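So this first bit is one chain, no partners, the form predicted on its own, shown in structure tokens.
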Amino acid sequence: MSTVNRREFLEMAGAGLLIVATAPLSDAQRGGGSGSLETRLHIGEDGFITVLSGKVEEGQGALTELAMAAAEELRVPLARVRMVMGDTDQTPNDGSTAGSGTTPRTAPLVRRAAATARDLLLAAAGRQFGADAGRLEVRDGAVQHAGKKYGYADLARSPELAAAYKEALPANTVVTPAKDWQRLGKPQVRLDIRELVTGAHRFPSDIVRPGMLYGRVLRAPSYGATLDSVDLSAAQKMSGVTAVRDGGFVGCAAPTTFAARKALATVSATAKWKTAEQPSSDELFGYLKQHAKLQERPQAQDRGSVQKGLAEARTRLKASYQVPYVQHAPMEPRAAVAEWQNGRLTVWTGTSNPASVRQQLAETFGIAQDRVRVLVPHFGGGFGGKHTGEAATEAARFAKEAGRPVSVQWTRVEEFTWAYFRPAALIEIEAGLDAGNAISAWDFTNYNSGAAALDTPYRIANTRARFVASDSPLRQSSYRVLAATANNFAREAFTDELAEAADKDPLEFRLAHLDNERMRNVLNAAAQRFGWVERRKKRRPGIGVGLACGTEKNSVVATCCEVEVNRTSGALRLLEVVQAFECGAILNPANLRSQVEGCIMMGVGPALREEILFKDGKLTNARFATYQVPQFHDLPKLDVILLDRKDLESAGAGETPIIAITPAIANAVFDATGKRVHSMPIRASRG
């Protein structure tokens, strides 16, 4: 985060004191734009503090770790912060939350602007004592001295205030230490989490407005195809029924979703359809490949030289890796509500970029963007699958036409089809072990996926990474951690490979070519846990153990894991689980294991089934019975390290523990069969 002066940090408010806390966008979060992150932190005359933030709670965390930050820099108890966060008419833009960028870049923005209003309320107190403020100090909200105490709602309302206001404060507001936390680094349970349990919080799929209607959008019948003719007569003939055609937009509304989908069968019936030719999941691999955008230049990460590298190399090895589409599978799909009313557009959805979606309504309906209003209440996951606004975009138009709220809320079906997916990959890789058998060449191609964690951690002489895209068949965007998901999964499965040539035991071959200290730290403490050593000298028929590590998003992660492998029938089953994870200092160490359990888990199913399967432009497996998620039966004995360093600042936890799970498991697999793993999902094979 960039030096924040004072200018750019006080405003002062009409009721009590407005701290703004700003911070330059990254290029990804600008978009090819301008701005800066901002977080805004107001102090009441109630003596409240209130956050107000971009950012958004998809089931993350973020909304308990945001107002933790605020306490520890202003000495109150938890109770006392507010949280308001995702509505683009109180929050300011704090770009998307996604990267896990909420930990590193946000959470320190709600500190400093904390700490900036704690020095200026004892700034104020002093003047009230006349005490220097240096030597006073704030317990639970208010300062005490002399036998004397002003709380924060006094200060927040005293005449002293606006004189400490005119003041010079120091330059470079001081946050506390991670050493000296006293709310930040210690468990919390989410704030939100008696409302969940209870049920009595409303996702984006419970919110009601008077007199909405319910729609329901056609849907082309395959990839690719494009509307010829529709005729609506039918539908606009049925009781409260609107049906609405907008270009290639059609849909019904009516006032329940039996109604709107009765309508919407009519219109269906006399849709015709111009279709395309598309490619299946049995040739997609193939597709990729032919379809790349090859284009030779180096890269940043590239060193030496792989040619020379390979042919100097005493053994050589080349392998290629698969990884297909997968869904992001929330609890929850799309879903919005949208009310128009004098010309201004109010819209309730579940996105992790609202005032992206905001602009996206904005220039849908060539309204200015302070005429539409997004609102994001606590939704059902996103895993990086809700960046964008279809469901708010398809509401509003329905609304608009009606003339009344209007709820549309995907299917399954329609968030597994429409939806976009985690991107597929092809990925080559060649790699050279020199006469001492160290790395000394490696060549790695990741086609279309993404080049998130494409340069290797090890120490190696001559490297060359690429990625290149292609065309791909399938819509595909964000998922958790991107493409470090496959990148990793293929590296780490290919270490193992090179690990064997050198007849090299797995742990002992990734910490001969590690220098980074933090890496060999997980490695170190996921092994131990786990008694790598002492399993690998006892061998089981059907048995396996592997391990693999990464680096992503600033954290460190290791996983050592044991698979059984029905030799007749080729099951695979996941038996146990050690993970070392670490990522600097700790803001809350509770949330902090739930997210990297649920990152293992959501992990395992890409790992063992998840795939989306596709031919003549249609899903065939677009329901939950035939794409299967993992069940608590898929559960393995879970053991989760969680590394403290309080020396190091605090990065993002909710992407980085998924990447190392998979290429585990493949490791073990060979383990227990004999024969390595190229592809995902992984089947075994029978022995």
Second form
Amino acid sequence: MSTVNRREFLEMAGAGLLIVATAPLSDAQRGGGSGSLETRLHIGEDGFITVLSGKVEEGQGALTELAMAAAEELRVPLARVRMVMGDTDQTPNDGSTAGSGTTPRTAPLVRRAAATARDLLLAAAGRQFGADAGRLEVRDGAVQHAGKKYGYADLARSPELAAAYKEALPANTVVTPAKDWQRLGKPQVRLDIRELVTGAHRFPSDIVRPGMLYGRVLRAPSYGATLDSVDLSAAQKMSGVTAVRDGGFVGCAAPTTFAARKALATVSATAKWKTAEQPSSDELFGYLKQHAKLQERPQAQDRGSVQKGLAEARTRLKASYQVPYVQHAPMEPRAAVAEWQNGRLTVWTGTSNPASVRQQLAETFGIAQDRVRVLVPHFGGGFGGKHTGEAATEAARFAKEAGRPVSVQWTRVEEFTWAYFRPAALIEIEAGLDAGNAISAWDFTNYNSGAAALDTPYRIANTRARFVASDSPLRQSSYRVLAATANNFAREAFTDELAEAADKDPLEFRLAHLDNERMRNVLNAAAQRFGWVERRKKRRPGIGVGLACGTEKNSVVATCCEVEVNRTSGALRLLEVVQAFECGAILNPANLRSQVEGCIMMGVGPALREEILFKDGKLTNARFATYQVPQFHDLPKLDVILLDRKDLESAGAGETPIIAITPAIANAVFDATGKRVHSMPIRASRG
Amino acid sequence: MATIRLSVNGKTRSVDTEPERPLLEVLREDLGLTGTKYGCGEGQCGSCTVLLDGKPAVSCVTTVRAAEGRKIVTIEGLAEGGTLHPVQQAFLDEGAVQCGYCTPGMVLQTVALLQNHPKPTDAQIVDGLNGNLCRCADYQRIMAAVRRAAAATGKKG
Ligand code: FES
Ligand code: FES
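Write the structure block of the form predicted in complex with its partner chain for the protein whose form predicted on its own appears above.
The next block holds the full complex; its first chain is the one shown before.
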């Protein structure tokens, strides 16, 4: 934080004491902080504590979790903590809000800063009371001793402390162990919920600035098309309209969205495009294989010799799996408001990565980064799909040209078409069983989609797990837990095929290959609650049960489910899901439950229906009517078991709970129909 | 352009506008009622749900002309004074919110559902809310909130 910004910050937060933290180097390297001294916590003279974090809230519960973390260490009621998040002028750069990183990396930084403040309070109170600080205790934000009270407000007003305490946090600050938590670990409804149920909260698309215009951007008719010529003159004659062309960027801003749309229609009518040939979804998997970058060194995890293992196997099996592109489709499409003032650019937008959007804006407009401020109000969903700042750049271009603030909100069709996709995957597996029916060789190759959860968690002597990049026909990037869903689907579906070849129950077969105690625990927990052993024995026509498990981001998950397949139509219904999840010491059980349930239900989409279709460079299902995301009708009987491990570090939980539902359904469909599933979305063939 | 008189949350508001504009955009851009959300613009997601004469309507495909002379209730019009509507209270108590972008539409759809079915079965809840998408897929929590709201309003009435 520069001195200027620090002054602005103090104007906002009021007088008081700033706690400055250094991100440990390892965190900085992992994108968890810049490694420099950064302001983390402000103790106000009003006794309120303001916590600062560059993380953003997009529905995953980070705001409440970080406030709880601070309140825990400060020993104050939650109502005494204020959060400032995702504002590049005010908050430290905590890296992108991604990869389940807030819980394992940012929450500890906040706790350490808060524990330091608590230690300061104890020391100051000790001096004040002439007592040994070690014997004092902070309760409800204050130290009480011999009828006297010394609280955070007193600490903030103490001038010698403010002068003495400017430097980095002491490294030896002790945070409260999980077993002693008073606030963390208890269910807490999110702190900002009142604004959300009343509609008072301003999402990025709701931000209004004085004199603001609404912008609409001209989009290419197909991927790869380039603009030859366009005529803006009709739009320019329309009252209140700013029509812009800046290289490939063309658009209209107007006092209403309606007027902007009308103006853009006149522009669009004159646009001439040069189109380029594009692959279609029909040929996708062949295309990915053909364009595999085999010459590049693949990311691989090997043990033993897979060739030898396969050669010596008693039984060999092989299969390939297909996972199409899917779209995040957050309910709030990309949106931004931009405003220029005296060469300074301020942008409100929904992005998981405010620091990188700031950098992108600075580069685009050729200004220094400290001339750009990016603010991220709590936004309407991301799921890994909003790491970029397209709408921010577009709004800023318009605003520069119009000399007024401009709001850009993408339409649903734009969001489907021009946001990025979860990578499609082609996965090939070959495995061998030895004479004892144990898996002795495992050869796994993911083409195109990524290396997350690539390695098998099972005990296998000879393995090769590879990720081979390819040429993606569509723009692809991160999505909730990256490639772990695809890799886990293929691995867990194929593991059932191996169990069948070994003539073993799928649960028993997995447990026989699992050393990971945490995975064994979730598997057993889910199987027990579901009644796996008894339900496997019951045979009912058209009904099947399946299970799957997985691990990623230092958390473990297991899912059992029951499906019904209609013999005549092939229609598939998910009837029941039991999922057990464990991510170490639970910080907020209420939020965790909602994240796990949400992951399962979001995962049901690509499992049953979601699939991006494209032809001649155009999406053919870029709307909710044709790209059907999960709805209320899809909700099965849903039972979530949360295992709390107070002895383990807390891991993030917004991603991993999505990875086991698809293979569990695939395995249940096999159980019902006798036919193996090799692609997503899962289609049961007719009886 | 025309002058259109709208009854919004119990107040008469008059707007000079093209009458074919979507009600959603007039609420948000002319009247500053940004609680009503855009999710698709095609009547397929329910984010923009408002009550028109007590019935749920997707405001993105309702023209402002068609809304003239009808009683419009948006999410901003539900709470009275500082007191939340029982449905809002139930969503809050149940924590039935992740990103919250679908919440205004869900809440209003629930208000309408409970008017028709004060004691809805689970199947009636599912049918009643099926047109409202939640991409955070928090359906289990929302179901619980609707049940809670039904129980709360049932007690009062
Ligand atoms: S925005 Fe109106 S139904 Fe989606
Ligand atoms: S809570 Fe995010 S869309 Fe429903």
